[in-house]
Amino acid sequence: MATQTASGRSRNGQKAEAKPFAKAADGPDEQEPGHAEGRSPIERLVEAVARAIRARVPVADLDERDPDYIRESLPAQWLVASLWFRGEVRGLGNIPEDGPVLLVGNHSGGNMSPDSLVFTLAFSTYFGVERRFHQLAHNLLLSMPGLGFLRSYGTVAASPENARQALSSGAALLVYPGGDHEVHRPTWEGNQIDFDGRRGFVRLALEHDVPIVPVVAIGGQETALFLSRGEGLARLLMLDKLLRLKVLPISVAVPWGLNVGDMLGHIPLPAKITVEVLPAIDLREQFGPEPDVGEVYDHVVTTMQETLEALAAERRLPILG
């Protein structure tokens, strides 16, 4: 369970991944006038199929967060996460008590991403369900079997528009700059922060003048055997054009055995998930009135990598922790 619990602190019931960090995964297609005419018949066919597929995936938006649902389901969800993943979340007190804040996390465990689930439950327990809290995810993930409830917990389609709207509303926002590139990295790269050079989260924080709070998790990459991101396979199948997916991960996971794409999800192994929240970074206070985006990015990644290595040093055995 969270080492800093909501006991005595919870306010339940009171009213109150340069590239962008998250590409607009599900927004309406935008084309320049005349651009479609210059495409080959095959390109136009692929684009038409892509629009048809994306139209069938319901877009998650900020209004779907449901505090009443969270309040009712949180105890059971947290119990399951505590028993199966032995969830431990440290340093929740480093998150500002109110106001907008950008939480920047590393991401592990494939499409099931148990570290995100554990942190979301711990945040809602600690701060109370009335505090606005959103998490960005690829919209396809929110349509996977068994994961629709995340919409009610505040998970929304990853897009710059949703990110800006969340921060403008005063919410805490959790982003994963590494996105599908990081979450599907091979198991032997499990103890690496890999944002793939995506610096948009820094610009977002500067645009809204909000602090960055790094959130470092470990254990997710032990919930299956991740073999490859499958980037070449994704290009071959034109998934980047059809679904804006640059990876088609290959893993060994329960119950499928060899699992290609992870589109139906999998049953995560009961690896121990540990999450550590680091002190908030006031960018202009620490880096001056006009912070250099590259310098801030390097500082955040380096700090998170050092923390991840320290967490890894605590673990004795895979899965057991």
The other form holds:
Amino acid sequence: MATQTASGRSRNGQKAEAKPFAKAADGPDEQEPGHAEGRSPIERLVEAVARAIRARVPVADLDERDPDYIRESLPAQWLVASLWFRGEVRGLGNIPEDGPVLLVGNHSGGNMSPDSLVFTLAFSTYFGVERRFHQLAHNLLLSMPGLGFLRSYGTVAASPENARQALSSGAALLVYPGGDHEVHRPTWEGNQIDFDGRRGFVRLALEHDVPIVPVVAIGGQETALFLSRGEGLARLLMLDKLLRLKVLPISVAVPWGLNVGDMLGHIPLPAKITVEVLPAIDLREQFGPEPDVGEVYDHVVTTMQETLEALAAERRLPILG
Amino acid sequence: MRVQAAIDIVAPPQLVWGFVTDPTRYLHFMDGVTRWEVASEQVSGCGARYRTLMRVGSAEVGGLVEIVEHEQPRELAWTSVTGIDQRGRWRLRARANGARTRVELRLQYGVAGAGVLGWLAEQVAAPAVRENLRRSLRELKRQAEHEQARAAAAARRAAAAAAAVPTRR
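Please could you give me the other form, the form predicted in complex with the partner chain, since above is the form predicted on its own?
Full assembly next; the chain just shown is listed first.
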């Protein structure tokens, strides 16, 4: 495949509900906060940090996915997924054997989300590393030092353009519509699907005429004590304007104790992670030639919520599962 | 990593051979195996390919394998084409003048280039894989001996029926 790049630089003013993903990728030129005059030193500092982080966001290149690298790292993933998280993935046979497909997951566990690890391992071993598989992740995750290896796994910055490229290439694409809003929800809301009304994934599936396969995971929200998304704090620090970060999560996590921001990650508690893959939804077959986006969204969320509640009912104890 | 298990089955090698060369039977006697599908036009024999998966820990591992040795009714070996590196072998040897069969199942697996963590994963997985092989052989023994007993009973009934017919006349 020819090298394709996308930086997702043209989404100013896009409404939140139109985004397929948590936070679309920002190009370095996007949402420049304007002139520094009249800004406080704190604002200028935050702005400078934001610029530095944005500059680190790699340009998406689907060809950076490296099947050999993935294959060689499977044993390490397997050790963590099997011994630490006792991962269990059911229903992989519901994913079409080939062709593009949109895997829509709920997201849990903060910045050290274990459900991604458990599911991507299961997908790679079940279908083989030869099958194209991409995941969308927040800009900040991809720009963090030491996480460049994620690109070798096929992870690209979350943006509509990157999603389109991946599906056009025939890949399976994993998206978490709830993004940072959902992944940092309080622990006591762990058994709730919360996409925050983001319906872009439905439009994406319709645009490419690909099936949606819901992927429901449980356990991630037990890997730390998540207290708050810290939305007020994020607004106060203008992170929403500068980094498109609407949350600054507050949790109690190992080894930090009180963990604000979760920027350095944390050591997740060894909660049992169970993932259930639901039957594929062919949107036009099930909802007619012109499906109503809201109706499809409600159906997907309701189906996932029912499955999550069933998985929650199976769990006897937190963390132990 | 190489794991193996062996068992004696009270059935002739030819009968056991029928089990180990029939891809449709693997899901019924191979413990932990979640997939054993024919992936080539050729169903059995050298060159036949199967898509295989075995649940080990939190993943189903395996891949596309190809039969590379097919010596009836003694040796059947396969090697991986895609997926993890693996090489498997059934060794069937006649005992007690062909009335019994010594069955050995060997599996070598690993991921080349995975380094120390790859080695560690192989060691950690070994007990589970070995137990899968042992259970598989026990189930194979149960099914093969059941089929042998059924065949013997049918033969006895047929012989009895054949012997009974002239006496009525």
